[in-house]
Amino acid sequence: MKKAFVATLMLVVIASLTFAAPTAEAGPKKPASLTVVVPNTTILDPLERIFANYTAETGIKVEIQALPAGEEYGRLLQTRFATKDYPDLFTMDPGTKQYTKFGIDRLLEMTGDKLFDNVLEASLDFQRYQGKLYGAPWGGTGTYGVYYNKDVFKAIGADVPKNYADFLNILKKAKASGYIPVYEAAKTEWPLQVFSLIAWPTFVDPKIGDEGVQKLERNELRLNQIPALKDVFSRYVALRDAGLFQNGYQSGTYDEQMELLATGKAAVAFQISNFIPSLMAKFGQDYVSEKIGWFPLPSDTDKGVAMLTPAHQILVPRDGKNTEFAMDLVRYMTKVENQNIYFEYNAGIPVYKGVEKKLLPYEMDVLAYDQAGKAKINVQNRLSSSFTDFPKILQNLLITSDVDGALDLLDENFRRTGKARALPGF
């Protein structure tokens, strides 16, 4: 009986050696490539260049892969982690609710990592759930607003709109001298989504404070019981009805968004900072700063409040294969160097310390806008759960002019997206 308990100890730790040993001799396996995930709407140069060097120092490729923008994206991101069809690493909007929606648990955790050290503090506050960090900043600060053509604001004798009277005065203006006073992408939706998140810091923020938004984080006010989120919706229908869209606005579409701001056949245009490098790489970074501008949405009684969206981020799935190696990846693609060829690319405010941007005009004014304590970030980010279907929702309001219905689907939709993610008081 001793003899065979004895053999059978040997037995155990010989097997023991055996699965030990190659793990804990060599690490884990350096990958042939490593896979990256994001939206279309990226500019791919600066990544191709970075990912070069990385692969010229590393040995290690990088497969880039562009999934459809949006909603979307999100979508079918989560499919992919539903199905454990996981990428190394990918780009995903702002904010810790990203965290909740792909859930913590499926996250590389990076709390502590050395990449953070660089980061500005705001940015890094922002970037924290629970006193953890689980994505690195990707990107710039950026905003979404009034984008205006300057020639065309000079011919009509217009200046930045003092209020929103005067805002409105300067569209009727711009029609009767030929100009489109507003295009709107109805047919592309999302852009149809800013005029109202940039209302939202001008005319719903004072009203609710930021009070309201942590009720709205904890389902305790609805977003159907905000008189000024109904004078927003109210608003921009009024904006239709007073002609001051383009002839066949639901026909309208993103690129011809661009071209006809920037051709100065359009006085203004709802959008986000993003589509300014879209332009430069059209028109060369010299003419966007000479012919656009951009302003916050005014309000009743002053210039109004600037909107601020932070720097998108990097995620880790937690489970994937090459873990290790997809943070390297994240380390090579923060570093000072490889920031300076993004922005040689792409607009905003960096968020990592030493980077290099000379800021376009129209940056210069969004932070003098933050530095005077006129900012917000987008209520979309400073919220777990999210506006879903919002373009659409919007889309059909412009058909229908019915505010009241537009609201309540949008509460509706917040809800259950804030149920569906185990949100605490959903």
Second form
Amino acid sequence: MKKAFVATLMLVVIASLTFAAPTAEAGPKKPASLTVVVPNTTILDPLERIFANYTAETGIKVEIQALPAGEEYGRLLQTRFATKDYPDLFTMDPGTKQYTKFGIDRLLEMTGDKLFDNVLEASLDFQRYQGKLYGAPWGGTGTYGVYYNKDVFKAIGADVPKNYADFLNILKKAKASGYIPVYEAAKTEWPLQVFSLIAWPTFVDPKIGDEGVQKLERNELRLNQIPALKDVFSRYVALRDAGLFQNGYQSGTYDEQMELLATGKAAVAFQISNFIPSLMAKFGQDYVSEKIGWFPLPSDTDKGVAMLTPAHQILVPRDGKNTEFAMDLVRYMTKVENQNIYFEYNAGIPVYKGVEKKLLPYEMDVLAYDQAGKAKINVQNRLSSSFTDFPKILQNLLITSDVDGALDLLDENFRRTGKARALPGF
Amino acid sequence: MQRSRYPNWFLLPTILIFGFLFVIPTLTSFYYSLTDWNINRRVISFIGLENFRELFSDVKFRSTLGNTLTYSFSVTFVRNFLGLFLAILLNNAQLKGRNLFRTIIFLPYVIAPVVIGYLFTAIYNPAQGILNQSLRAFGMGFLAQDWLNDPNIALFSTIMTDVWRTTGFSMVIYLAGLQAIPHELYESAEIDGANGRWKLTNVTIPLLAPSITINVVLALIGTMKVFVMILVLTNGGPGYATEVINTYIMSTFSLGLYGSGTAANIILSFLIIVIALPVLLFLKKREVEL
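I've shown you the form predicted alone. Could you give me the structure of the form predicted together with its partner chain?
Shown next: the complete complex, the earlier chain at its head.
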């Protein structure tokens, strides 16, 4: 009886191993669906089209989860990482600071993947952390800058300013003619940081150079010890003091900023290129192409240096349930034909070779600056720590006019964040 | 020997629940305030009082302390003053419709603070808000303000919103206190020739002392923990003009700085004890037995 039992048991074990073997050779089990997390400001139409095609090809459904955008987005994802509630993949702002935010040991390394063969090399330069890549570019290169209404400029006889003094004269002329010179969305907070960030490549980079930025990265240079940055903050306060912001700028909102710029009541707005698709959705592509122009913040001596925002990126949590299939979806999303779908709906300069995109007039201008070597990547994307609470610091700066105080706060938050992220040198 | 009605072990479930859900988290929070716990670290290290040192060297945190105290003392004083005034007014049996007035004044207290916050965001709107429109309609346009975006008056606007919401609650407690005062005391005072003011200062206020104690202490504790009203109305802005300790704690936690956020929470608890306890003892001493 005992022998029969042992023999039966062995038979069962051998049989189960035999049947299990082919499954093990076939690799991980195909999931029924994959979860993709995006900020809720994302235009979903292209994603839905791309994912519908992917489902038709693979049988795997793709669920889009849109989380609140802005700083909240990163925090919500960090919380999900902390609780091991990983999405299969997610889109994120560009730059290595995202790697340090989530921890490189918790992100899937993508170095050497074939998808990068088709990426323009320059767009990866700032994205390598210790020589490795953890994110695939998603979308196009954009820009922050001075967006202006061409009709207003025409009415006051202005052209793209030749230098900072010329820029101030244009704003004063606009004011004298009854236009709002600069509309600032102080109530919405985040647009306030645009001026300082577009001023960085024009005024700060030439003074501290790439070496200065590397020192910031290693915490060997303090933000409040950069005279050029202090000068930028002072110029910002001076614009306000000269009455070049709209009346009641503290109540200014992003929506009104877009509306008044597009309809020619405001001459300029310091903005990011992400607002162009929203304007196009409201006013149409032709209207926006015809009415809205862009230029970098001019320096004291020339037209200034353009600030570029790199393409966003797709990241895959290393401990996700379906990393292989998630990576497969990343490769699919970044194929040329799917990039073409993306650019049917979005602005930006493609970073994948062979993508067909008719650039808007302002994008041609950005490209011209880039090709002339007069463009720099947004400093925030070159650093691993963050300018935490920057919009509120600037809101406070406009209340107190305390330039040194604002710089001290910015510096303190930058070092505190670096320390919290356990970055070397902090 | 008197036997208790129930055996002591009946308390066990309550002690266990209270212990797990309150005592242990409270005690552990003291420990975590002394660590570098944050969202980026998987190993938590003991760092002593470093979080507290950083907080007190942070200009922003120091300004939240000032804003919190201004908010707390202002709301406590105004809502108690108004609550007492309205209670005395609506305690008059001769007043017609007093129950309706009591209900109307108490009503804001039962509405969720977040709803009131959104309501007042609309009321305070500088262009379309009913407050400025009313002021202009009554020829007082010079008083119209950007109530929530002007850093000089934003905190005042949030204070007045909270006063509007909570005065009814204070009034109800004072009304209960007033109704507990024996009428004979007033009659005796009248026979002795006392006027209204004398009765107020020598009968009403002293005998209302227990209600004053409850109202003041509850208001102090509640307002030092203010959060929703500020978050919805101003989000601590413009700049840091209306930032209070709880909104600071929220932003610290949002940044994933859990150790630092917990330390700020400990400071808030300590502040509440340091202020509320002496006030409670002082007011208790002044209470009169009926």
